[in-house]
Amino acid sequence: MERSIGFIGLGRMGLPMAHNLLKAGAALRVYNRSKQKAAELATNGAVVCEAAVDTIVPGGVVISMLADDAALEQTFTPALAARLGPGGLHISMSTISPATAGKMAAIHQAAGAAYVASPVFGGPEQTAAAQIWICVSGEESAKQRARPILEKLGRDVEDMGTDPAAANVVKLCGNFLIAAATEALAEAFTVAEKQGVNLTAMNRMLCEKLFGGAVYQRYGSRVLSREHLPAGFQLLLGLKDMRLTRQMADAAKTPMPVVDVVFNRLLSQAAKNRGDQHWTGLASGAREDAGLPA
């Protein structure tokens, strides 16, 4: 693994990632709009930069973990890509649209730098434990350079090909499946509750045994308990991702009617000022529609 790395974006996911890289022996240059989070890393040896561009060494490696397309585009301007320059590598771990990923790749290519998309599955707890799943796509030699770094951050790195947008397609599809599963769980638990069924036993039977797996076990328990705070992944971010999925489907002329269901469910909850909840909060909508308390 390369030792000298720049890191931009120290939110709920970026901060534990940066900690893991420091533990792995990396010399980090970090930037975050909120200096408090960056200061936390300084005590462990990171160099805190005053601007995003200061994290970049020409020909070096920089990682970004930013909230959305706008944040990434505002940060990684052609000027920053030019500073990265020939031999440089940008590992973008944000959940963004495939279109923005393609645009970013073109900006970097024009500067002689490489761009690798590496969005992740997992929350802050899994990130802190280096147990996230990572999708990666981009030019082969760039992925080979990125892999030793990514392997310090997650439990598995899955290659999605050379198209820099491919990993973001997979990420959006994965988040769509999680949202759809959550909606299905909410509807199933709601109708069962109204029939007087023991929901704990139902959850054990369906989510732990029949549909055993990380999503059904973790999300089934949250839907059942109705504990949507604190939020590792906020409902507003889930709404953003479903908006991107709808846009992706539209661009590909692919009907995805279930996306509309979960998008509107999330939008309804956001309109009720529940955007800071975990995105399993979308389950409240099914309960309210059935006349049950959220």
Second form
Number of protein chains: 2
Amino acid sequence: MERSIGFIGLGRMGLPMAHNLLKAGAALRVYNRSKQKAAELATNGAVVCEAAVDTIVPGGVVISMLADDAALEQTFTPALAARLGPGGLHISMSTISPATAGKMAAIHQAAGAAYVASPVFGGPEQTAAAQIWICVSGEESAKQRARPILEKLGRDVEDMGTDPAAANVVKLCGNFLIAAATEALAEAFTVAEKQGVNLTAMNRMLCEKLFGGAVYQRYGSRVLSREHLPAGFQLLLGLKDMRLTRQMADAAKTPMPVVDVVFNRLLSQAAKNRGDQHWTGLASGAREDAGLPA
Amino acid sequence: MERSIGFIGLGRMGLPMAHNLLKAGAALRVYNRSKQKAAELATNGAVVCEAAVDTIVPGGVVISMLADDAALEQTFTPALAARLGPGGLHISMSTISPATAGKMAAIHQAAGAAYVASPVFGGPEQTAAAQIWICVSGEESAKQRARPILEKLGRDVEDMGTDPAAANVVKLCGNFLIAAATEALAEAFTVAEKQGVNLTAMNRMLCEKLFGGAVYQRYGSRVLSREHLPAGFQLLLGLKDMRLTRQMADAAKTPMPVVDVVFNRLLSQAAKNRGDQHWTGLASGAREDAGLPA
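Return the form predicted together with another copy of the chain of this protein as a structure block, the form predicted on its own having already been given.
The complete assembly is shown below, putting the previous chain first.
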């Protein structure tokens, strides 16, 4: 693994990632808009930078993990790509739209630098345990350079192709599948509750046995318990991802009727000031539609 | 396990079930509309009956596994319930509406007989291997009597409560969850295909790893391969179940927008004479909407 690495964005995901890289022996130059989190890393040997550009060494490697498209575009300007320059590599781990990924890749290409998309599946806890799944896409040699670093951050690195946008397409599709599963579970549990079914037994049969796997087991229990706090992944972030998925569907000329359903569910919860709930809170929509309390 | 059992309905599911009961030492009296399948069981020791009513012994146990609500109501008339009479037990394994289950339970109650709903999850292969999951609901003592028999037919018997309709609610909800997952997978793979993503890697990441479990692994691969023949579970049967789910949602005053999406997908495929495909054929809807071949 390359030792000298810049790291931009120390949020709920970025911070544990940076910790893992330090543990793996990296010499990190970190930057975060709010300085407090960076200070925490300084005690572990990271160099705290005053500006994002200072994390970058010409021809070096920089990782970014930011909240959304706007944060990435505002932070990673053409000036930063120019500083990265020929031989440089940006490993971009944020969940952003494929369109923005394409724009970012073009900015880097113009500066002679490489851009690899590496969005991840998993929450802060799995990130801390280096158990996230990482999707990667971009030019082959850039992916090869990124891989040893990414392997320190997750349990698995899956290659989605050479288009820098491809990994972001898969990330949005994955979050869409989770939202669709949550909505279907909410509809199913709601219609069953109104008919007096033993919901615990239903959850055991459908989520743990028939479906199985982490998503149905975890989300089935959350939909059933209606405990949407604390939020590992906030509803507002899920809403953002379904908004990006709708835009992607529009751009790719692919009607996706279930995306519209889950987008509107999340939007409605946001309108009811529940944006800070875990995004399983979208399940409240089916309940309230049926005259049950959220 | 009670040895003397009547068995009505020797279709793709009923026939392997009857075989399993014979293997377990049951003395079966079987009836099927078409005689050929019954003859096959006769060589294994079953008594083939000329009429459904002849499978029934007063106070005994009879199992039915029929294609739909109409088949069950036409076959299992009040006259049959009367012959079953006090102390009798009907184990009703068909996938029918909760409303029909309620009607059937009332007919049996009027005759002094017990009615237990026992719909199953799993296809003909899993049925032959006695690996299906069985949902059961009804009066406690009737369920206790049914359980040793059901345990010979499946890997697991899950109790959904005392309402005879409850197990049928769970069965319809389970099939709805499968249809919803198929639709979401179809939308996701379609939008990704149009953007040049490596779909095999996407399937591995999303269906095998992130979701995991039998449904996503099996249905993800089928949606991806677009091989909807041979059909373990036909599209027309899935359409029937989503029709029942819509009726159930209406009766239970529970809006279920995703049920409407998958019902219309299946209906459209039926309109295109694809009703004999596996019900993953509903995935063709998202593809054709996006201008791709089915």
